[in-house]
Amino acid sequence: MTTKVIVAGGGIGGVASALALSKRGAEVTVLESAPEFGEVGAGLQIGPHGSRILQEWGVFDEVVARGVLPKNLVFRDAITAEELTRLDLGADFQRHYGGVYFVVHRSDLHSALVTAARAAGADLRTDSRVVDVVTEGDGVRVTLADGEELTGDVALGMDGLKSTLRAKLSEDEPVGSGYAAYRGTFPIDQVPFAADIEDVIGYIGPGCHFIQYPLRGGAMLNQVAVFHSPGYERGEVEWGGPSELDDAFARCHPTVRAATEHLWRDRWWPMYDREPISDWVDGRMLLLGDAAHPPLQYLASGAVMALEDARSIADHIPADAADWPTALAAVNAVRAPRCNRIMSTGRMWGELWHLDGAGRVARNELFRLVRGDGAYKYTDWLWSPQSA
C-alpha cells in the first residue's frame, strides 16, 4: 500500500521533500500558504553538500545552468579591502567534495524543484494554510485555515521560520540577531563595477559585512549587505532603516561603499534564528527545514540543510505505514544534531566576521594562514559527503 505524506509549506524544504519521496514511491500532498509556489529574496550559495543531493535527484544539471560556477571563495577586509584568504573552487575541491559549489537565484532553485515534484507525481496546492495537525491512530489528521481536513499517513511541518507547527513542540519564539540585510540584483550592465566579478567574494567588517557574486550565467550581479542596528539596540520596533544602511559603512573602503549603492533600498530583512531544540517529533509530524532549524545565513547552508533532510526522510520511509514513528524517530536522530551544530556554528561565524579592534587584527591574521586546500580541516564537517 502506498504511504500517504502530507507536507505543510511549500518553500524549497516542502517541494523538495516532495520531490524526494515521490521518486520513492509515496503519495505527497504540499499544502502552501500562498497564492502560488515561489520564492522571494535574490541569491543562494549552494556548496557541494547541496549539489550532490541535486546530482541524485537528477535536477542539478537545469539548476546549475540558471546559475554559476564561481572561481574562488574570496575573504576581504572591508575596511582595506585586502585580500586574507581564497578557496579555489575548481577541480581540486570538487574531486574533494565529490560536488561543486555554485550560485543560483533562489526562485531558480525553487521552480526547478517545483517542476520536478510535480512530474514525479506529488500534488502541490496553494491557498492551503496548515494550522493543525493532530495524531489521530496509525495516522494523522491536517486541518487548514478554511476548515478543510486532510488525512494520511505522516506530516511534515515544514513551515518555515514563524511555524505555526513547532508551537506543538517548543513555546520557544524567534530570536533578533539585531543584524539587518539589504539585498540587490541588478543586471551586470547597471553596475559598473561588476564585468569582472566571478568570485564570491565576502567583505568583512566591524559590525557588517557585505557578499558579492553573479548570477544567471553571469548576466546578473547578486549583493547583500548586513549590518548590526544601533535601532534594534534602542528597542525601536522600525529598525534597520537605510539611513542606518549607509552609516554602517561608512567606515568601509571606497569599493564597498559604492557598492552599497546598488541595493534595494526600499525593503531590508531582520535577521532572525531560533534556539536548536533536539526534539523534532510530535506523534506522527515532524518539524523540518527552517520550523525545525531556522539559520543565520553565515554558513550559506540554510537551503542545504533542507534538501538534506528531504534526502533524510526519503531515505527512511519504512516498508510498512504503521512504522513510520519508528522512522521520524531516526531521521531526528540524525539530523538534529548536524543541523543544531550548524545553527551554532553560524552564530560563531557571525561574531568572527563582525570583530574590531584588536580582534579584527587577530581574525585577519588566522585568515591570511588558511590557504589552500589547508582550508578542508575547517570546512569538512560540513561539506564532505561524511558529514551529512
Ligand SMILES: Cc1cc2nc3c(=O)[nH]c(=O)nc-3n(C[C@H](O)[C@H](O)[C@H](O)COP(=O)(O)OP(=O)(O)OC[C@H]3O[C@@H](n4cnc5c(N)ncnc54)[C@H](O)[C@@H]3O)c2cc1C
Contents of the next structure:
Amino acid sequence: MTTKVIVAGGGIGGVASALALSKRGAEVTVLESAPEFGEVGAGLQIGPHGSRILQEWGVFDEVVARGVLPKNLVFRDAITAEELTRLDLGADFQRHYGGVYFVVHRSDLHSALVTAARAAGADLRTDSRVVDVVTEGDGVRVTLADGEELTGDVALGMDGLKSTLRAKLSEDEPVGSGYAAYRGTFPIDQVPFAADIEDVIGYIGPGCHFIQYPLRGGAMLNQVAVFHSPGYERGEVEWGGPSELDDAFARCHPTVRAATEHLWRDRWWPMYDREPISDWVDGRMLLLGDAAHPPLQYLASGAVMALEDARSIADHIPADAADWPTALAAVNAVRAPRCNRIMSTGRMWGELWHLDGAGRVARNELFRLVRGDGAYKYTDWLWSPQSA
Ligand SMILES: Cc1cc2nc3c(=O)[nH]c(=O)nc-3n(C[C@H](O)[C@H](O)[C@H](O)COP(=O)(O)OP(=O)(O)OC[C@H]3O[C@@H](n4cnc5c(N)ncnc54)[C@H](O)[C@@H]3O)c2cc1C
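Now that the form predicted on its own has been shown, please provide the structure of the form predicted in complex with this ligand.
Now the full complex is given, and it begins with the chain already shown.
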C-alpha cells in the first residue's frame, strides 16, 4: 500500500522532500502557510554536496541553466581588498567532488523543485498553516489553523527557523547573532563595476563581510552585506537598520564601500540560528531542514542540508508503514551529527571572518598559505560524497 507523508512547510526543504519521496512512490501532501509558493531573498550558493543530489533527482540541468558556474571562490581582506586565497572551482574541483559549485536565485531553485514535485505526483497546498501534529496509533493527525484535519502515516516538520512544531521537542528559541544581512540583486548593466565578476567573492573584515557573485547566466549581480549591529548590543528591539550599514563598512576599502551602494535598503535580515538539538523525532513526526538545524549562513549549506535531509528520508521509506518509527530514528541518527557539525563550524567560520587586530593579521596569513589542491583537506568533510 502507498505510504502517506504530510510535510509541514513548503520552503526549499519541504518541496525537495516532496520531490524525493514522490519519486520513490510515496503519496505526499505539502502544507505551506503562505498564500503562494515562493522564496524571498536573493542568491544561493550550492556546493557539490547539493548539486550531486539535484543530479540524482534529474533537475540539475534545468536549475543550473538558470544559474551560473563561478570560476573561483575568492577571499579578500575587506579593508585592503588584497586577495588572500582562492579555490579554483573548475575541472579538478569537479572531479574531486563529483559535482559542481554553482549559484542560483533562490526562487529559480524553488520553482524548479515545485514543478518537479508536482510532476512526480505531490500535492502542494498553500494557505495551509499547520498548528499541530499528533501521533495517533499507526499514524499522524495534522491540524491546520482553519480547523481542517489531515491524516497520514508520518509527518515531516519543515516549517523553518521559527518552527511551530519544534516546540514539541524543545523549548529553545532562535539565537540572535547580532549580525544583520542586506541583500540585493540588480541587472548587471546597472552596476558599473559588475561586468567582469565571474567568481564568488567574499570580502572579510572586522565585524563585517561582503559577498558578490553573478546570477541568471551573468545577467544579474547578487550582493550580500553582513555586519555586527551596535543597536543589537544596546538591546534595541529594531536593530540593524540602514543607518548602521554605512557605519559598519566605513573602514573598508573603497571598492567594498562602492559596492554597498547596490543593495536593497528597505529590508534586512537579522541573522539567527539555534543551539543544536539531537532529538528530532516526536512520535511519527520528524523535524528536518531549518526547523531541525538552522545554521548561520557562513558555510552556505542551510539549503543544501535540507536537500540532503530530503534524500535521506526518501532513502529510508520502509516497505511496511508500521516500520516508520524505525526509519525516522535512522534518519535522525545519520543526519543530526552532520548537521550539528555544520551549524557549530558555521559559527566558528563566522568568527574567523570577522576578526580584527592581531586575529585578523594571523587569519590573513593563514588564508594566504591555503592554495591549490591541498585546500581540499579543509572542505572534504563538508563537500565530499562520503561526507553526507
Ligand atoms: C542571508 C542568507 C544566506 C544564505 N545563503 C545560503 C547559501 O548560499 N546556500 C545554502 O545552502 N543555504 C543558504 N542559506 C540558508 C537557507 O536559506 C536555509 O537554510 C533554507 O532556505 C532552509 O529551508 P527550509 O525549507 O528548511 O526552511 P524555510 O525556507 O524557512 O521554509 C519553511 C517554510 O515553512 C513555512 N511555514 C512556516 N510555518 C509554517 C506552518 N506552521 N505551517 C505551514 N507552513 C509553515 C514558511 O512559510 C516557509 O515557506 C542562507 C540563509 C540566509 C539567511
